[in-house]
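So this first bit is one chain, no partners, the form predicted on its own, shown in structure tokens.
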Amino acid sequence: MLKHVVKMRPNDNVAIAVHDLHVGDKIKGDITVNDEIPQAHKIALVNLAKGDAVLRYGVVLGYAKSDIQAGDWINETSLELPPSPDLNKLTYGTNIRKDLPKPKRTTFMGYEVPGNKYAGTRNILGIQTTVQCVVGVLKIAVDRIKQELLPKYPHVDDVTVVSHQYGCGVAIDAPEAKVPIREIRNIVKNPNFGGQIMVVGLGCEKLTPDRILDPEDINDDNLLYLQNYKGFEKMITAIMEMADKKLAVLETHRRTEQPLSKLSVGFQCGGSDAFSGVTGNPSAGYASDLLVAGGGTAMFSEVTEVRDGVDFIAQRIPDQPNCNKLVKEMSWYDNYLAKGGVDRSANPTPGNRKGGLSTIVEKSMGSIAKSGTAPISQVVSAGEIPTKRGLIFNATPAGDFTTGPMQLASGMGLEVFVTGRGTPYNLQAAPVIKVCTRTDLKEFWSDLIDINAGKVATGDLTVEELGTELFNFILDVASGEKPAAERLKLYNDICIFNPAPMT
């Protein structure tokens, strides 16, 4: 670490500003700052000629569009993107770490769910929907359920509607319809819903019960259609009667001590900045390593945001079949973007750029850091339930509101969300721990941020110390403690990813 700046690797020729840098400031003793450089943005450490590689994390972020002097500000206007890694040239199994840090805690207090490989971190009645048409009625019904029924069941945490835009007006038999259907089908099985199934449909939609429920679960105890009831009040009564029965079962559930092998944690980042790969994501990665070493499951995702670091991911996959699955998933997204007439340059976002991220390569390297250093035990399609424990790559899109639901579908009991720019994002079906990358964001949003990773940038804590703090908080939240967004009841809608045609 240099005074005023952070340099990630010995051969890097840029560093990022820990705070705003001003013309005339000195860094590294003999480098004079030539421009007003915002916090988290890059400063050149050496003279660079047009076409020279700009290096951060030891990788090429891009090539200089013009001559650059030591002390100059480098941003998104300064660089030409390098080519993406060739998916046909990936090598696997060359970086398999076996000496992961060992956690001191190896259990949490969760809800055992019969037939589910994971335990719940919450005890929630999740009401699934087959089509958006029913959501208006359901919202009124749930308001009444919370007012009139939920007080009778003090051991039930909440009631939530799993609403989505899918179900009708879609090409339900299109090849890629498997993506949203798999997601909806598997969200029903999330352990935080305690094994209770309650589905409300309209009656004429394309998303029929056989597409989202197992045959033995398709019955009048679990499923009702609004079109079968005469008028609004009878609909509400039917929903409340079914909910009352489900709540009575959930009320019998109690937290018991569970091994880490029963915990699945999703890791995600959003509103990222150049500190994400310095403080927040490496700390999350260390927490992930502790979880995996203790026998738990950690999921990282966001295909398009790790695509430019895919070679580093492949090196941590010990077997050919999972490497092949990685190539298949990455290729699918490459083709998906191409069909839409865009490429990877559509990322980063304006907010990412304001936070110092110049190219998708830089964003990718920071994003991968939240996966830690553990071997990748399995690559799964978006929303697929893993068959293995350990570190899982869940091949989801990169948007916050699509990644979270996909991880829910894959069995996530809680989520760790790292942010540099700040976001109040949260899920109702699973608690979300918010980690910020900068101390000034924690001070600005003190009531929204749970863990301040900015202490790593200032040297007050190491990544290992902050990661251990986060790991312990993960287990506390899994055991019932509420993070900030859950206490404030900030719940976002679930967005189902549908790459198939609308009709």
The other form holds:
Protein chains: 2
Amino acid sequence: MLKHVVKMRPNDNVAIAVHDLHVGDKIKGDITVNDEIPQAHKIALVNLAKGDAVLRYGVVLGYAKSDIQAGDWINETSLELPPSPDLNKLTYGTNIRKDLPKPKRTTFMGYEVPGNKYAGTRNILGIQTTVQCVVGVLKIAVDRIKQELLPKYPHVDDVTVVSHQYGCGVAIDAPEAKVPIREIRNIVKNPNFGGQIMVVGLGCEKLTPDRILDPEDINDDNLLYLQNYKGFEKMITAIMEMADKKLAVLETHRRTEQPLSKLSVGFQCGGSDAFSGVTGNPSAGYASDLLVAGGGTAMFSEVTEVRDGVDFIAQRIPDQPNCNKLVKEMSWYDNYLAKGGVDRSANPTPGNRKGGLSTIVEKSMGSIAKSGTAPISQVVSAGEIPTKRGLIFNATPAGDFTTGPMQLASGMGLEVFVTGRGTPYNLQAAPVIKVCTRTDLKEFWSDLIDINAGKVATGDLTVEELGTELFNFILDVASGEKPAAERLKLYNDICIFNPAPMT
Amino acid sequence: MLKHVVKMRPNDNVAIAVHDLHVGDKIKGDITVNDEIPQAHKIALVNLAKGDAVLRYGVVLGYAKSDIQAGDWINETSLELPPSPDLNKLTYGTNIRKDLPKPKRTTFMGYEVPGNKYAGTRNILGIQTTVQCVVGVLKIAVDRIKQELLPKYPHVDDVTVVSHQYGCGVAIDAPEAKVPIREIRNIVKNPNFGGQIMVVGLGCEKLTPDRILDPEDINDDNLLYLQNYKGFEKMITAIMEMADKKLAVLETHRRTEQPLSKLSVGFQCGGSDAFSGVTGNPSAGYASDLLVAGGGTAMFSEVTEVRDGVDFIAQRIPDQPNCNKLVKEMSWYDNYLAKGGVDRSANPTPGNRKGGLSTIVEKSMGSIAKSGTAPISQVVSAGEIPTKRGLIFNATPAGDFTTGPMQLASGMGLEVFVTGRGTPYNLQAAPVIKVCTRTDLKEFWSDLIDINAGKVATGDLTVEELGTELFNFILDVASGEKPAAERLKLYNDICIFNPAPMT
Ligand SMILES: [Ca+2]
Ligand SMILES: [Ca+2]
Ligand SMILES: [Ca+2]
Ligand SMILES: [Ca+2]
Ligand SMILES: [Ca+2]
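I've shown you the form predicted on its own. Could you give me the structure of the form predicted together with another copy of the chain?
Everything in the complex follows now, all chains and molecules, and the chain you saw is the first one.
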């Protein structure tokens, strides 16, 4: 059976066209289509009077400018916009769901890391860098480590250079330098590195070890400066000797059964299309709900994308301090963009409107959909490690290759990435599961996509069924199964977010 | 014979201690040392009355606060500072040198590139990227290109991915987005890529081809989008097929004798120490003078480092328009740093003072020294391609791994990097020559340093002799000889300068 429309929430009065709808088509059995409605656009499910609220995702997208009949096309010309959310007048705690769906599976096979809030999903030697200058030497050293040392340690999954473009030539004491420094500092602590600290620096960089390591971790067992070694060969030897010791410790680690409270999953969407908010993100949201109900941690992010749905985020925050933190983070970003001369009123773009996104609220709700329906237990700054479990809003930028490293810093053991257009993005430090929004992308990129949320649009699966399939795959991957991009060894750079000046 | 002090310019009234000087030591034959003077600090060569100008690099570092005797230590406590240079009151054209030293060698063996202002020093396939998302796939493709294709093309030096962290998740229409976009656009045109354009994109990124390619270059022969290929293997095949065609063209290229007017050299310093401005940079400056006198192009950069010597730069600019451009670029940077909350008054740092740099002017003059004494024929924005030849001031940031890619964008065929503390920094797209400032670094890093400017401090060579040695090595490397870091294949990332917001 082919469904023609998707309704997102029980009280919605519009649905989304899965294919182009034509005048006279029947949907939901009894509604006749009155207009030519493009794929992914909205159709009215009931008669609406002028001034009535138009509801999608259970929220008000706008108010009917004139009377609307069931079967009519609803687009940006049909809607009076709701007032823009004022950051200083947010209401919190009005939408706290208590009856989250419970997952059947409540454990995964992970690597316990003493002192770490989370368990690792992989057992990786992560060689951290203080500065880009050392990367050339490190790349050669890591090639040799992989060839000469890694075969001795069959229980270690991989060796990676956490190389970045920060560390020197930057305003290290500028107010916003705290953002990249916190990110690098916390990436060192990611559970997938098994608690082993290995940092390679140059020796004259601005990013000194005290900025990224705890005092007790700053010692010659963990930290190596190239300027202290007599030439290239000695550098390589020193790096390999330190790596050998760290690998020997990692080799003793084994997967053990871990409760979901030891798992942190980052959710993201990118290369989005009109179905991201219809199939992929809602399914990811259901998986997120299951994870949270089971005691795990789910992070969502992407400040610029969710900004115009901020009031719906606030409603899911139970307490004033976290609502204040949300306001602070959103205000910081508003100010950052304004200072850089960015025009926020350009949203939704003409492309978005053509894709069926009539208002900025609708666009934001599509992104927020991947956070499911759970209450938000904590709002954290970009790259901060949460102190709570449950659903976390991690206030990072929205760029596909910027958010992931930020979530790594916050403790992410694996990432779920929902994509409409398709991206081969992946991280070496944590597996990335790819969820596509349309069946044709799954068929086109069969070797790059793990989960096809397009089945929701075709009616083959419900959001709940697809979300459960994704949840189970998350636990499989957390336990060692390799998603497509990990099998192919597609690794992106660690792209650090630096809002402070370069010097 | 061991010299004890180095005098920078004929009319200087101070010199620099090569080693710690002790009370009673004799220097320059007839001057007796009156104080304990640390290495790299200044000693008075003549008696000075209160208010007399103290001259180093031929410029006023400050005015004597009280009477000074020949042999006295001069440090920050001895000097009344000259007024800070006002960008709106710069005088240009007052120091235009006409009698530059002429080089004996006037050609090199380079790769002529039709339509390019400069000749290549290498014959490299540079695979450009529009966005970080594609880098994972490209790294695998390039490994295969190197193994399976490159051996067929013995006249091609290398294949490199010009990978960067820009392209999406950025405010692409923000006013300052022009900086990273210009940089990427012009890197594509670097002469070392032999005029062959190969760009790999994803398909939904913000950095569209029209932003980085000329209209006539946007076609299927040059541009490949991963989203158009049915899965990973097809992507790899497509990349390899395009690379094969480009490599076949590059294979036909041969080195031919080129005039110096076809050579552009970027000069930089990093990991600087107290001798950078005494030995390494002045020697680089002499090589720069020879290159300019021979009709070539020498670029110097590093706005934040030269900022406080801006009036001495202006004096070497013959014309009003380029002086105006200098003011505009410096003002832009002042404003950029101020917006980011950077405190410029932190210079010179306590470390700088301890190293003998008494004033911000002295610090700047050390950096400017690598530009030699030639008139400045053009001031260009960061990443802009000069329209003139000769000495170019390229207004880039000063970070070691930021300046190089910017100079690549401006057409640099090779880089000269002066280092005090030592850095393994290198680029894959252009060879980098390492000049060290002290003999002990050359001995310590014998396999990483090409030219030892420490011989100037020990009196084994004059600045002119060492500068000539460097000039000759520049031409050898431009003609194909490999400097140390190229032999070792130490490659840093292409770090793009993006002063606009991330979104
Ligand atoms: Ca610790
Ligand atoms: Ca997104
Ligand atoms: Ca994203
Ligand atoms: Ca410098
Ligand atoms: Ca530098």
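Residue numbers count along the first chain shown, from 1. Note that this is a predicted model, so its numbers are computed, not measured. Only the largest set of C-alpha atoms that superpose within 1.5 Å between the two forms is called the rigid core.
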**OP:** Could you check whether the CA atom of S84 moves 2 Å or more between these two forms, using the rigid core for the fit?
**Re:** yes
Original post:
Any CA movement of 2 Å or more for T32 between these two forms, core superposed?
Top reply: yes
Original post:
So with the core overlaid, does the Cα of G201 end up 2 Å or more away between these two forms?
Top reply: no
Original post:
Can you give the CA shift of I16 between these two forms, in Å, with the two forms fit on their core?
Top reply: 5.0
**OP:** State the core-superposed CA shift for N75 between these two forms, in Å to one decimal.
**Re:** 8.9
